[in-house]
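Okay, so here's just one chain, in structure tokens, the form predicted alone.
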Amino acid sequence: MALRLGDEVPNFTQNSSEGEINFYDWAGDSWVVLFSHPADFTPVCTTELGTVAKLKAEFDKRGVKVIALSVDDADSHKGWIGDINETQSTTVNYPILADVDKKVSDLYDMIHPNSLNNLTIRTVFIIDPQKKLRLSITYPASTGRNFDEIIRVIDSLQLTDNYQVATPVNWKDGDDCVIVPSLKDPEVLKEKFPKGYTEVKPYLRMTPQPNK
């Protein structure tokens, strides 16, 4: 069954480039980005894994752990990591799950036969500390993922969780936010948004980003 937003993601224990991982234990209280790949030594994915390694400090400061998945085994992953480090001028600093038996791919509905036969599709999952799925994006094999966008979404989700705001179209960190419609009491609004807000319409109220 396909995972839907808000679902609790399934736990699993699987081998990886860094040894056996129990997903829930490994994730702990962190946010997680899990991103899947159809196979090792694939060109687009090689560039993605290198970029994620370079962005790890950005994920770390947001309390996010990153973990990749490919259907090949851990020894193959280690060889691929050598290529990634060499060609992308980086050091892979996070685990790559070895999903040889496709256990995780099946749990997370990553096998789409009309797309990649029996290989995993290229999906990004953002999972919150309560193990709830907050975002999934599936890319075609030919299109590299935009991890700046993934970080932007994490910033938006964390703002929503902490400050009861949403983010408008093309929002970037530091831009004005939207007050969620469920907040209506004027005293609550004054307390939560001391910088004030602009009421464009009763349902569209803009406020400076609360944590800036």
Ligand code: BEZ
Given for the second form:
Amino acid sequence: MALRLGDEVPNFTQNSSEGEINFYDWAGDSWVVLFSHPADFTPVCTTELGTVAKLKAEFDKRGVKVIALSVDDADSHKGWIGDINETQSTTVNYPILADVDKKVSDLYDMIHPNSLNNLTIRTVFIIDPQKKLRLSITYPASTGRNFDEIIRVIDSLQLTDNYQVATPVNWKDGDDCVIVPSLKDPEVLKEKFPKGYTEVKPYLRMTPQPNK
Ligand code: BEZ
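If the structure you just shared is the form predicted alone, then what does the corresponding form predicted together with ligand BEZ look like?
Starting with the chain above, the whole complex follows.
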């Protein structure tokens, strides 16, 4: 069955461009972005993996480790990494799982045969330090992903895990947030949101981002 938000993600051991990886051991206490792509030496994937490498400082700042996957083998990945580094002016700084036997692809339901036969489509998973699935997005092979959006969601998850807020449409770090509807007691609201809040409707209360 497909993984659903809140599920504990399965562990696995698989070869990669950096040697054998036990996923849980490798992830440790970090957040993880696990993303699959259809195949090595393909144009869209080349741009994606280069962009992810350039975002390393942003992922590090948020305590996030990144790992890619395709069903090609580790030698192929190593050859392709040379091309990514050359063409995207970067250095790939994260492992690419070599899921030749499709063990991980099957566990994470990354092969959608009616879209792309026998190859992994573009899935992205955000996994928290408790190994719970917090986001999954599936893209068609023809559409490169927007990794700025993935970082935006990580910012929202890390904020809303710690404060009783949610983030509104197109929110980005630093913007006003909404107070969760379950919070109603005016005394509690005053204590939790010392910067104040604006009540647009009783269920729509805006407050400055609490940790800024
Ligand atoms: C690509 O990464 O460029 C790609 C891969 C599979 C199908 C279409 C495009």
